[in-house]
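Single chain ahead, written as C-alpha cells, the form predicted on its own.
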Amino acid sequence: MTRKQIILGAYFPGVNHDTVWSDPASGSHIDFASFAHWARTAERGKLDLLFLAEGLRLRDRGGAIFDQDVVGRPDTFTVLASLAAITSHIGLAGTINSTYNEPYELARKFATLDLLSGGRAAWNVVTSSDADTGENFRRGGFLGHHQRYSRARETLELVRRLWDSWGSDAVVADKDAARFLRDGDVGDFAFSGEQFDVSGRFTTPRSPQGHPVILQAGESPSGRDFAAAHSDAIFSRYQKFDEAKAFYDDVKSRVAKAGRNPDEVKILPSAAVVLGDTLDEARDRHAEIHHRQVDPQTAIVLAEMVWNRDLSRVDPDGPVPDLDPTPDAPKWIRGRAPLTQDAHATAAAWRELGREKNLSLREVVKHVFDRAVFVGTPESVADEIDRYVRDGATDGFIVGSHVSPSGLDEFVDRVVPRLVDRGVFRSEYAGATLRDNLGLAPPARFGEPRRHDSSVAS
C-alpha cells in the first residue's frame, strides 16, 4: 500500500528569538553564501521548497532599534531569483505583501521568477495592518481589517487574470517565418473593482506553472476563509499535535465549503527540530538552545510586546510583573504584529502560569515561545513527523533551525533518510515543477489556448 507522501520545506528565520545569531556556528544572515548553503542543503535532501519571509520595516523599542529582533533582511525576490540560478529542482517561495504592492508588479515578478526557475515559484500572500510599516509606503497604514482582505482578494484575482492574459501557445518564435507571436492579441486585460480600476497589456509570457503556487498564512476566520478559497498551501503556526489537528480539520472543512476538494490545499506548519544520539542528549541540547534563544533581554522585550510598556526595570528572573498592560497607549514595540488581541487576559494567564509552576518571567516566556516541536533521536523525530501526517494533523512541515544556514544540514543528513526508508518521502524529484512535486493540479486555464474575449479592453 502506497503511503501518503510528506511535504517538506525549509525556512530561513533571520534574526529573532527563534535563532541564536550570536552562536559561533551561525553565519551571516545577509551574505548570499548563507542563502546558497541553505538552498543547496535543502535540495540535496530533495525537500519541496524554500521559504523566505518578508521584512518591510526595522522594528524599534521605545524609539530605538534593538538587536533581539529582525535587523535587516535582503529583498525576497532578489534572493529567490539568485537561488534559482544555483538550484534545479527545489521550489522558491516568498512572502510578499498584498497591502503595499500593486498587482501588475506582483504578477510580472512572480511570472518572471517562474520562467527563470523553470516552474518553481510560489507566492505567500499576506496582508498587513501594521501602520508603522505603512509609514515606509505612500499609502501608509490606512487599511482596516475588511479592506485588507478586500484588497488581497482583488489583488489575487487581478494577478491571476494577468497570468491568464497570455495563452500557452502565444509565443511561436518561428525564425523561418519571422514570426515571434502567434498573433498580436496577447496580454490585454481590464479590471474594475473596489480597489483597482486598471487596463492595459501584460508584458510577461505564460510561465511553466501557468500560475505560480499560492501560499497563505491566515489566522483569523476571514484569513482562513480566504486561504481555503484561494490558496494551494497554507503556512501554519499550529505545531502541537492537538492544535495542528484542530487547525487542519477546520481549514479542510472550509476548503470543502468553498467548493474545492480538500486535497487541493496542503497544510504546512512551521517546525523546529533538535536532535541527539539519545533522547536525554536531545532534551539537554534543546534546554541549552532555548536558554540562549530567550536570554534575559529577549524575555523582557517579548513581555513588553504584551504589556506595551517599558519593562526594563523588571527583573527577568523574578515573578511575572503585577503591572497592568497599557494596550491603548502609543506602541512601545513598533513594526511587529501584535502578540495578543487581549493584553490583560494574556498578562493574567502568564501570571497564573508563573504562580502555578513557580516560574520566573523569563521561564514563562520560554514556555510560551518554545517552538521546538520535535526533540529526540533521528529515528524518533522521523516517527513523529510520519505520525502527524499519517493521522491527519498536517500534510508536512516547513523546517527551521536556531542556527543559520548550517542548522538544516543535520535534519537533511539524519532525519530525511529515515523518512525515505519508511517510504513516506521521495529519494529523487519526480516532477519538473513545484506543482508537480506537491501533487497540485494545474490551474484551470493552464495549457489551454487563449480564447479571445470581446469584453476585454484592448
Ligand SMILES: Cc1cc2nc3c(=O)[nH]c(=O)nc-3n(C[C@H](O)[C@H](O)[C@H](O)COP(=O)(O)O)c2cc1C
Second form
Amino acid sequence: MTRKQIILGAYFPGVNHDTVWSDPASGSHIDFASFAHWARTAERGKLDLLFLAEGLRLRDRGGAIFDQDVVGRPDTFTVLASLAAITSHIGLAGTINSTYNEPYELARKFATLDLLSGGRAAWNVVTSSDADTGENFRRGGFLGHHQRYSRARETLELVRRLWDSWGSDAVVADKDAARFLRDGDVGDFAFSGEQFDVSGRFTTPRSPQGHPVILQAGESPSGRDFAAAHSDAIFSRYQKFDEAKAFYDDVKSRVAKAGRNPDEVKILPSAAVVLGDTLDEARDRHAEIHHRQVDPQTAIVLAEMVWNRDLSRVDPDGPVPDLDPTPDAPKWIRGRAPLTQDAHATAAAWRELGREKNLSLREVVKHVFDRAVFVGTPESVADEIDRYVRDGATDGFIVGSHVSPSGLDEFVDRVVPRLVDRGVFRSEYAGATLRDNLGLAPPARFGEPRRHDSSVAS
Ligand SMILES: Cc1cc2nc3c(=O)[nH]c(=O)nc-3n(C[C@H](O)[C@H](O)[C@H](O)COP(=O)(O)O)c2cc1C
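Next up, can you give the form predicted in complex with the named molecule of this protein, since the form predicted on its own came first?
First the chain shown before, then all remaining chains and molecules of the complex.
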C-alpha cells in the first residue's frame, strides 16, 4: 500500500533567536546569492515549497531599534519573482499581510507570480498581531483583532473573485486574426461588503493554478476558523508531538465543521533540524547552537517580552527575577507578536521552572524557546518526521536551520534520501504546479462548489 506522502517546505529565517547570524558558516541574509543557494538546494531535494515570512516594521526595545531580531527583510514578491527565474518546480510561498494591502493589488501580484512561475505561487495570509505596524502605513493602530479577520475574510473572497474574473481561455493571441482577447468580457468584477466596495476590470489573466495556493498562519479561535474555512494549508508553530497533534485534531475538526474534507487542509509546523553522526554528537551540537541562539542579551529581551519592562539590570545567569510584570504599561518591545496572553501566569511558571530545576533565567528562556524539534542522526530524524505524519500530528514540515543559506544542504543531502527510501517522500515532482504537487484540488470558480479531482496526486 502506498504510504501517505510527507509535505516538506523550507523557510528562510532571517536574523532572530532561531538563527546564529554571526556563525562563520552563515552567509548574508539579504543577498540574492543566499536566496538562490537556498532555493536551488530545496529544489534539488524535490521539496514542495519555499516559504518566506514577513515583517513590516523593525522591532524596537524601549524606543531603540533591536538589531538582533529580523533586520532588513527584503520584499517578498521581489525575492520570490527572482527565485521563480532560477527554479522550475518548487512552490513559492509568500507571507503577505491582509490588513495593510488592498485586495486588487494582492490579486494582481499573486496572479502575476503564478503566471511567471508556471503555477507555483502560494499566499500565506496573515493579519498581523501588531497594531504598531499600522504606523508605517499611516493608519496608527489600524483594526482590532476581530476586524482584522473580518477584513482577511473579505479580502480573500474579493481576491478569489478577481482571479475568477478572467476565463481560462480569454487570451487567444491570434496573430493572423490580429486578435489578442477572445472577447471583451474579461476582468469584470463588482464587490460590496463591510470592508470593501469596489468594481471595475481586473488587469491580470487567469494564472495556471487559477487560485494560487492559500496558506494561513494564526492561532486564535477566529484564526483557526478562518483557516479551516478558506485555506489549503496552515503554517503552525506547534512542534512538539503532543501539542502538534492537539492543534492538528482541533483544526481538522474545524475543517469538517466548515463542510470541507479534512484532507483538503494540510498542517505544516515549522521545524528546526540539528544532525550528527551519532545521537550524542547531535545533542552536543544542538546544545552549542542553542547556547549561541539565546545569548545573554537575547535571553533578557525574550524575558522582557513577558515582563513588558526593562530588565537590563537583571543578571541573565541569575534566577528568574522576582519582579512583577507590567502588561498594562506602554509596550516595551514593539514590532513582535505578544508571547503570552497572561504575563503574570507566565512569569510565575518561569519562576517555578527555574526553582524546580535550578535553572538560571537564561536557561529557563532556552528551555522555553527550544525550537529544535529534530535533533539526531539522519536516520533517527527521518524516523521522527515519518512518525509525526503517520500518527496524525502533521501533514509535513517547513524546515529551517540555524545558519542560512547552507543549513538546508545537510537536511536535503542526509535526511531527504532516507524519507525517499521509506516511500514517504517523492524522488521526482509529481506535476507542474504547486497544487498538483500538494495533491490539492483545482479551485472552483467563484460561487461554484469546490471539486475534488481524484486524478491529482495525493
Ligand atoms: C506560525 C505563525 C507564523 C506567523 N508569521 C507571521 C509573519 O511572518 N508575519 C506576520 O505579519 N504575522 C505572522 N504571524 C501572525 C499572524 O499575522 C496572525 O495573524 C497573528 O498571530 C494574529 O492572529 P491570531 O490571534 O489568530 O494568532 C504568524 C503567526 C503564526 C501563528
